[in-house]
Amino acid sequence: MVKKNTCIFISGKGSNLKNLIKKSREYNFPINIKLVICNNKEAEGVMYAKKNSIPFLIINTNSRSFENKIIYNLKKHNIYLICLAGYMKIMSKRFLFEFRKKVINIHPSLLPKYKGLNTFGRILKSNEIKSGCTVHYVNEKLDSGKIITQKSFFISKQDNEYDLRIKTQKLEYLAYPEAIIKIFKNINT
């Protein structure tokens, strides 16, 4: 199997990055993580790149040329797929045009419900009985791209935001790899 070069974008703890690195080491998993891009120099997730000898780039998104630097590095590493994993920055139209249909994201709700931030608080406030996560293609509208896969769980009356975060993350670790496999199955059929 020829694995496709992939870049993971993060902003924080990097737990999905850690999971994807582990999955990418499996013989039949279709990606090879060649680059990690982070927009937060304090992000804990960068240590997973360091530990696994994966090149990483800390980007200052306040710089005018930050996007050019990202695009240059993606091309330098022959990146085929971009996985946003807790990356807290909106992608520009130009960027999305450059990498159309090759940017995916994971969101901690059952989209189209609860796009954007403060997801868990809004879910609880609305007395939802079910929640989960969604992996989707990224387009120009926030959390609105075509859905690749979703996983869900029932919310108990005792659940708080922390509980929802933990339950959602467990599903994310299943959903993201499943979505990546699904993408490459569709390409190869």
Given for the second form:
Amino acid sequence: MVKKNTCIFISGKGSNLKNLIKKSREYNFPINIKLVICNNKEAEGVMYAKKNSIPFLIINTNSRSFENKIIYNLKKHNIYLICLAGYMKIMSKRFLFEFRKKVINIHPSLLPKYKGLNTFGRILKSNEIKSGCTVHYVNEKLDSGKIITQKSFFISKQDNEYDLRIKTQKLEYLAYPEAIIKIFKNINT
Ligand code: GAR
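Take the protein just shown as the form predicted alone and give its structure as the form predicted together with glycinamide ribonucleotide (GAR).
Now the full complex is given, and it begins with the chain already shown.
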């Protein structure tokens, strides 16, 4: 199997990054993580790139040319897939046009419900019975691209925001690898 060169974008803890690094070491898993990009120099998740000797790039999104820098590095590493994993920044239309390859994201709700931030608080406030996570293609609109995979669980009456986060992330560690396998199912031989 020819593994696809992949870049993971993060902004924080990086637990999905950690999980994807582990999965990518499996012989049959279709990606190789060649680059990690982070827009927060304090992000804990960068340590997973360091520990695993994966090149990483810290970007300053206040700088006007930051997207050019990202594109340059994606080309340099011959990146075919971008996985956003807790990357808290919207991709511009221009960036998506320039990159032209696949960009996917994981979001902690059952999209199209609860796009955007503060997901868990809003879910509890609405007395939802179910919640979960979604992996989807990225377009220029927030959390709106085509859905690849969703996983759900039942919310119990005692659940607080912390509980929802733990339950959701447990499913994310299954959903993200599953979505990646799904999108390459018909490409690899
Ligand atoms: C994940 O739960 C992901 O769904 C969420 O950020 C968390 C990152 O966790 N993403 C969003 O809210 C995007 N809108 P991690 O840094 O431990 O992987």
